[in-house]
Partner chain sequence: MRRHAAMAVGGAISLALLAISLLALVWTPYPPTAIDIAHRLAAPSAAHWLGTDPLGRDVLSVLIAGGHNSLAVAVVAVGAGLVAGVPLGLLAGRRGGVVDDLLMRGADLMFAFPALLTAVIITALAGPGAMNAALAIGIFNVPVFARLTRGATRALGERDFVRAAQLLGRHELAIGRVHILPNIAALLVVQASTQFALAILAEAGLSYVGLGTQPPAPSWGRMLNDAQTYIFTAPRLAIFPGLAIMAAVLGLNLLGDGLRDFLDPRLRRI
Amino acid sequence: MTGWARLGLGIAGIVFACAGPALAQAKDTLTLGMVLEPPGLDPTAGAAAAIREVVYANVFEGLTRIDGEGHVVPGLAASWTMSPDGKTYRFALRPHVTFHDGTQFDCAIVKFSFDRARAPDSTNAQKEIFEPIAAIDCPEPETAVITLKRPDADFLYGLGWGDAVMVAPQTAAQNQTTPIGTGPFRFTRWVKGDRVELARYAGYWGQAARLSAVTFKFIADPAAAAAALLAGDIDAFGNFPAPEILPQLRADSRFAVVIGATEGKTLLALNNARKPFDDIRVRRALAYAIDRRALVTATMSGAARIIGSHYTPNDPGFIDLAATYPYDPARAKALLAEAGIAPGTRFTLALPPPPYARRGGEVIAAMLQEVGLNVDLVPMEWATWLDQVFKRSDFDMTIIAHTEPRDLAIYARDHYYFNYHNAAFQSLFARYRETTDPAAGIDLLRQMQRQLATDEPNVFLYVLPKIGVWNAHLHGLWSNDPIPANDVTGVYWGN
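How would this chain look by itself, in the form predicted alone?
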């Protein structure tokens, strides 16, 4: 085992002895563990995946929704039709839907929600979903007609994201702390630093939830998370943070261990607007300097797929570009020298709280030191990272998993935190958004992946696996994460 592979494995011996009493079988409540506490609870006003992991589908719903297999299915819109030119969508809204405070859902809510999301002062993290909208009309309360400026191949898919859920005018402003949606669970309490509690909503329009209450428990430390699971204090972890003990858990009949796929494209993100990361030779040198296979072994116990662009095997048109920058320290040194980067040059690496980032930072710093670069690790709390790195682009490098699905759009934005600008890529993306030919769309998706691999605006590392661990008597949790979510609407206890 290399020195890199030993990093981050210290908890395995700690938790093996923590097995607790048999987990309860006959119950209708759920305590689900999460690593990160969300900074707020309004998915239309923040980028953190942890927001959606609590409220998506459970508390808030959109016109469409993304199911556990990544398919677009009806949500608050029971059905829809599209005009032949791909520019007009007519949604048939479900009747008799109310928000948790009794507010009636209708087309006026749709118009308010989308107008709010696309307003100039909107804080929605995915405003490009709504940019194509030219008009929203309400010919009757249970019909919404949305006209686009141009065809948009991803429009219905985008409406299924957490950023596009329905919110009511009277309560939208308070959703950050006391969310009120139309879902099968209503918010009851948020104990900051510890948990969020939901309860079954008796007035839900659809099939009632089988769980009476759900608690999302926040445990950032992997050792503490493992101990809580083994002791029976936690019923499930949708994304378990301690892969080192999976052999122990697989051997324990109390647990189901399910390894699935996510959209979590894990990057060494680089500030392309800050020297020397504006130099493609430096970005490529960093890519050659990182042994991604060793990184995956050290941080994810090998349970992750290496990628070479900002796309995952789950997505249409995926091409495997993982071999674009093979591990080659000599080539990395040569490119750094060519770019005028002297040995001993020092950079900072901002590390948000997730274990993949903290552990990965140690491994990557060691690898970059081998090619002559010194890296100062800067651990950050989530709120600090969101403000300093994501909002203000004040960073050199950071490690982060982008969990939004099919999100190549972020590389076409005028501004995004890593500051990539390429007219060729923007042209490819604009053509993709407007195409109505599926084959042409796939070809454009592949061209965009290759363009990113060529430019290497970020070092593309691997796709986060979904490491699900839960009580063997628990059913209905997602095996895969096509979007950031802990959808518990169909979860139940059984044999």
The other form holds:
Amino acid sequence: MTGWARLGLGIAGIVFACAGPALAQAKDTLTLGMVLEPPGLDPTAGAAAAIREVVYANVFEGLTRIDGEGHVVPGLAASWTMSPDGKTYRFALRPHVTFHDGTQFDCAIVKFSFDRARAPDSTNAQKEIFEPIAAIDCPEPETAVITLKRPDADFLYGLGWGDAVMVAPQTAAQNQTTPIGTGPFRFTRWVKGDRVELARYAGYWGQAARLSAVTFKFIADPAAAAAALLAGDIDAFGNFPAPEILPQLRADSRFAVVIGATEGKTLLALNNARKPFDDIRVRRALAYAIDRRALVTATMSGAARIIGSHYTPNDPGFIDLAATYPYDPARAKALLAEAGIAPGTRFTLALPPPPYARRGGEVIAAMLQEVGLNVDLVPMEWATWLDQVFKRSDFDMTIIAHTEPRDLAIYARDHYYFNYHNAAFQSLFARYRETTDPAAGIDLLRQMQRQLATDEPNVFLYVLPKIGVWNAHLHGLWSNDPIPANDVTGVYWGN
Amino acid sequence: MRRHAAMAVGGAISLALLAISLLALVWTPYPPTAIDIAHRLAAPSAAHWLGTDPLGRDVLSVLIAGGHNSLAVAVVAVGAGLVAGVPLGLLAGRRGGVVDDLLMRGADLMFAFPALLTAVIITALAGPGAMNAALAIGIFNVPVFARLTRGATRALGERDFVRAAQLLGRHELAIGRVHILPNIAALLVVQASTQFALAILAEAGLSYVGLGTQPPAPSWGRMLNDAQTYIFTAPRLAIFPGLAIMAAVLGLNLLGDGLRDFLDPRLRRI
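Counterpart to the form predicted alone, namely the form predicted in complex with the partner chain:
To see the whole picture, the full complex is given below, headed by that same chain.
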């Protein structure tokens, strides 16, 4: 090699080295922050939302999936048909689908996954999804036929939940610690207490992910989360825990702030079986007495949508009933007087740990004081709340967010902690469950929302916001949370 | 001279703390729990000298009422320590022998546990609340006062006037009350002022982690907890209660140090 050639190579080397930082800008990895670390990584064996926020759509897939708009779209089933009586579904399964360990996906996997989920010893958190199933048949490897005991309007939707993802027989038992699914990302490492790492799966059946690796980092403290974001250690928070610093983040061009809705219906839940909450006038008085706009300002820095029923804008057939009981303390007082509630009457308000409850409790207590009611705040740890309020129904009022999507069913139950019983609602719900006509289903969903707004079994407050904060160059993250998920399959870095 | 100045400053701060806390019983600029969402997070102004908090409460009022609650907890905690610790110390000091050994080893055992951690465990078990926090802190004041009283009692026991009283057949209770307590009172006051400072700090710590004073009752520790998420946008919410805690602890410690120097005859002569 001549001296000149060596010099040329040297220069090329220097140029290349200088180009390093420029090349690094074409980033293809993502560090995503989460508040809670999941207890395990198997969405078919645990209710925690944090499990789904790591693995849903990324690692595991089901026959159908829920997209960022809350719609049911094809997943591992490319298409399906329903029999006219609504009892038989025929799924055409995608070919050439493999699990991350190479196992072939076919109808036997579907049968295994659903039989496992609905088995008596199953630890699935949403067994009612599978309850209507009568039989699963495999006429050929790429076709699955599921027969139901009765029509179920929510069946395809339920199959899109994290609880209904496909798991392989050889690896299902280890999914809590080493999840093996069919998704575009495969699990690589879990550093307990710190992070979970995923990498792109080369053998994915569909369009490959644009990110090569994703790290889910767990930061429980809101102030630390904010600091990590500002320092650039975290690229994105699907659900940012510190609404207080949003004004600062909005003013910072490095970040995109996207306020969407979760499924977290936040309620002032009332014990309908206990006097005087069995009196509709009292429940309505409480609804009139609470200035929900001010409540949202105080607890969520204004970033939340007010609701008037147990239903969110993400859900099909949503109607806005927020104006049913406008803030009107005078009317509240009149209704309380009519119901014979003397000024100065004392109630207790049980408060679980989240700030929406603790801070919200102080605000609501002050508002109820305005209409002459004295409220004793009772802060509780989760274990106490679950036992005393949720299990034993021993409470007057509590503040709680119901995060399960489309859970109108809880108002049709015979036993549930707030003790709402209305035959009219139950019959509406029964008709809805068995309807196979989508238009009729939507109509029934609307009637149920109106029934709840009329009865006001709980004071419906607001939908917990999904406060998305991420690097302004990042694209493809969900704006809303129609189900708990951090779907990063379509995420990429722009310029 | 410098020592006296420090004591004067400490005394002034402690007196001011006491005065403000007593004032809180009858008056604060605004009701400390009055919520006013429309004026939340207001900057300090003529109407609100220290601004308002995330729920629109007047920070100065919350601070004053919080000081009252902190002081109340500290009074109960130190009081419990004195009431239980001093008699135990007298008993150990006068009896000696097995009683002394048992009581002092018990005290050693309690000193072996980190006080705040154990207070956390006690309040977590007994349920959070200001009264439980006061008792949890109080329990750790018992061995402090017991050990101090016991040591001083032993020293005094060798003195002629105590011996004389003993020879004259005075009852042990009377000896304790007439001859010993008045002579160790100064020591106890000094120790109490230091324990007071520690109790205020402990109450703030317990309330900060949610085990002390419960909402809506104001407390400095709770104010700090509430302020945490606003540290980037409204740092004053953390600074004011932080300053209050610092001033109270500093003042009480200065007072305690000054009193000790003042009351210690050996140091006084120097």
